[in-house]
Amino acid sequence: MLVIGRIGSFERMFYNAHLVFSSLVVLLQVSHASEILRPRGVSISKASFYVPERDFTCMDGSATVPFIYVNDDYCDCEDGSDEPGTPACPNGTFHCTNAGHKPLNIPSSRVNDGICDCCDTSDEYASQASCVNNCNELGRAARAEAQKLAELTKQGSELRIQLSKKGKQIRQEKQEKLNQLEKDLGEAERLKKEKEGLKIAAEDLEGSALKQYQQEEEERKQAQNEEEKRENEQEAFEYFHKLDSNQDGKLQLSELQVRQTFDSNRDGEVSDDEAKFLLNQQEEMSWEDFVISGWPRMKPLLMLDKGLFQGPDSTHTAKQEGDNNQEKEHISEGKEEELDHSEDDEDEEEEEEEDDKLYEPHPEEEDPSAYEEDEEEGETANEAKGEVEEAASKYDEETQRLINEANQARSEFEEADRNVRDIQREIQQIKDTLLKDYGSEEEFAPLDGECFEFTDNEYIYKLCPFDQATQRSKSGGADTRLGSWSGWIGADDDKYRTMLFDGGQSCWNGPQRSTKVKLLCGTEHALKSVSEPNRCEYFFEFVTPAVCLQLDSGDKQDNIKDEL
């Protein structure tokens, strides 16, 4: 059924007469650069839809109109297909033939707008624009560029073949290495198990041989502790009875306040608070309580008063341990110098002299301000000393032999265990590498382990394919990680054109940094440009022969268009 959109009943009678005229109009509107007659703005591929001898049906099928309505500067079709050569339809498309150069499609709104969009000037046929047909010049430049690109692609493609061969060789070598390591791992684990058994056996013999020495050492330490405890209690007992002037078996405040030794703040008298502190805040103290709490409080004050405290000195401590008699002489010499504050009181002086004779210091006592802590430190020092003594102990020949064999067995087991862990680590590294996608033909494998730099006015950027991307200030400082290798994110039909590195260091009050790397064809590997289109999002351009593909003749033209 013929649909005539704008022809009324009166105009229908003239329709046949207009058919002849419309044919003439179409011929006047066709492109002179084509052998196929078609309306202005129509490509050769669509010329079959525009036949002057029959009505025109809109491309979207929305209407059918007489052919004379085509390019009449009035939009009849919803898709604008009836006005390919005029700006009447806002959604229309104008085709530039551009003979001698590349064809071009532009929006119909640019037709006759005074701006030359088509190099053949066909879009400005009715405007006053001074357009010059320069398609031949542009075509020659484009063809030269296309030839240059084709030559670059050819050279790059040859290099890509070499990269692919190297990549496949790398994969094969890694697979062979993996197979060998897995065999080595089995042998290493067997050896480790064997060495572990020898170590356990040697340590059992060593332990049995050392058991008697350990028992003797424990008995010696126990006896030493008991002896020290007995001496300490004896010393405390003698001092308790010396302080208990009324011999009632208890110490009262008054019995302590007559002793200038307990004047801790040196104000000339022993206050109630000072005396009560020594008696654990009690009015009096029995012998049993004195041993537990009184003596540990009084002993440091007595030592301080005699000038016996010195800084940690292992040499002096050893000397004290070796010669208690000399220490007693030292105490006797020091008491005459330290007790001059009681010269006017002969009774006090005698009491202080008795204190000097009574007290014999122990080498563990070093710091009066932290007596209890010193005891713990002394125990630690004694333990360390015991270890040194044990290491220096002389064992009998058979025991020493067992110790040496155990040490050797432990060393051999540790070496075997370390060897197993080294092999396991290397196996995992190779497996991780084999899981990486190095391209359809392993052409990107040689890039793994390589790094490339690009320097701008402020930063030095580094790209390590399949590893990470970083940024460092030219003035120095640490690298800022812009992302770690994530994978390929190119289009489905061109997957290996874009790399993604994500999970980089976080920006200040911003997201983690990430980097996209666009790969371009070239005869060398080089990082060509770096930009930051969005905050914390970086864009690299990397040239490599790995993306240079020699296209079939049917695909070359499209590829050239894309590259240009």
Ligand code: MAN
Second form
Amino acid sequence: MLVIGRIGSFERMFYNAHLVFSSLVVLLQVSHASEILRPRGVSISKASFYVPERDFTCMDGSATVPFIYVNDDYCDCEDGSDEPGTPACPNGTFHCTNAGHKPLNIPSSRVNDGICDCCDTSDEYASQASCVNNCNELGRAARAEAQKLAELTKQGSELRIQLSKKGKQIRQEKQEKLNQLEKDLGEAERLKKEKEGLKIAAEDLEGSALKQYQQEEEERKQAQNEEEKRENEQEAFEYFHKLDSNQDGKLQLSELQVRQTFDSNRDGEVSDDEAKFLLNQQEEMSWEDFVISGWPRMKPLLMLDKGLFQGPDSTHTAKQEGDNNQEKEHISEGKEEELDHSEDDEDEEEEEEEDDKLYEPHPEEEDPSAYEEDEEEGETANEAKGEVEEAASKYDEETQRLINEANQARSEFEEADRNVRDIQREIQQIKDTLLKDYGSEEEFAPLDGECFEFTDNEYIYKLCPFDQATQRSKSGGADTRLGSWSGWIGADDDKYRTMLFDGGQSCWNGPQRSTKVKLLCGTEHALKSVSEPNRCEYFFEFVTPAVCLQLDSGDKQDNIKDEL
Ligand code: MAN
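Following the display of the form predicted alone, present the structure of the form predicted in complex with alpha-D-mannopyranose.
Entire complex below, previous chain first.
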């Protein structure tokens, strides 16, 4: 309770006399304006609290004071309720009746502050402000605006009914499609299982046929290797005996040194080192050692001498050819020298011829590059004929048939498997859609899949409801994601008024971009405005008939309710 002892008794007497007069003025003024007796600044709904015959009790019960203290320009109540018509209380509220327009509540600090807040001028009753009562004009304009809004809401709500109908139909169709797909999935899974069985069976048969084929192939390769080994040994044997000129069953250094072929460095003579290297650092070599270590060292020299080695590329080959030519020239020179100096020159030539004969290339070896080309041509031709024929040439008829059957079974299984996965994906998509909240009457459902754009000075913004919001510079470049559909974030009693898109692209040194979309009633769908109140936090206004039954929150003014 407030202590009513603010002034001395003489002053109080004088003061009370003044208050009685001023309170009566206030009451008279107000009663004249509204025809209901109430102090200035009090709304009709609160008039019953102010009874001149009784003491006034503060609305919060904090004090009871003589009625003449009401609007005496001195704050007695903690809640300011004893001063509805003066600026005395810092937390008081002044009510303007605004006859002809909408009533208004303003903070009592605005009373007599020289600024006209109430269109009926009641807030400036003791100030110098020259306020004009324009409530009738404002009221007319507001009513016209309200009528327009009502008309828009009416048209919009009719469209909303259509949207809702369509939305419900979409949901029903999705549900039916889901039921159908679930049935299809059962059938597709059954077919997949069947195809899998067929594939396993076909692959078993194919596997056995290939196993047999691979075994045969291995045996053939083994036989071929053995034959090659035998031929190699035969070749080695013949060469050994040719080199073993004294027929003692061993090769000596001197027997090699008469062969120009072994002049590895092409200096015109076969040095001890060159010969020794070929005899594995021994003075002489038996047939048994020759096969293992001598022949493998000599054979490349023989082949090189006959020009049977091919370089890995043409440059190399050309160089080698050049080198070979030089070597040949060198060798010829050497030979000439030898002819001059050797007594056995005819024998030498004979030996060279023998070497040549022994190393006579096979017809296909004569020009190995030509042979390779032929092979390449063959391959190209095979490729052109297609894999099937190539395979046909590789496997016997029965094996090929089993391979073809297995291929067919594999591809049928893969198709069945793909079909199952496609159906599962579609089912998941529909389930996700069915889980989305499209409004209490499905009125927002037709917006899913649609996109709306808004262009400002710098960017083109795109809103795809229930999907995402993006931003793209007018000068081009990639879209910046301003958020993905998160859900409805309107007030509890107005949930479907605001959408949230979040988790967008991260802002430089800042949060992930996000977008709030306020929905406004209109007869068309349109993205009406875009702003960025905080960096990387966007605010869109989207007009749609889908909200037309709801009361525009802009119309919800608490200060009107008071007078209703
Ligand atoms: C881009 C746009 C703007 C944003 C800045 C933040 O320029 O996405 O909207 O404010 O990045 O760096």
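If you superpose the two forms and keep the largest set of C-alpha atoms that fall within 1.5 Å, you have the rigid core. Numbering follows the first chain given and starts at 1. The structure presented is a predicted model; accordingly, all values stated were derived computationally and were not measured.
| said: Please state whether T261 has a C-alpha shift of 2 Å or more between these two forms, with the rigid core used for the fit. | reply: Comparing forms between these two forms, the T261 CA shifts at least 2 Å.
- request: Could you check whether the CA atom of I292 moves 2 Å or more between these two forms, using the rigid core for the fit?
  value: Passes the 2 Å threshold, so yes.
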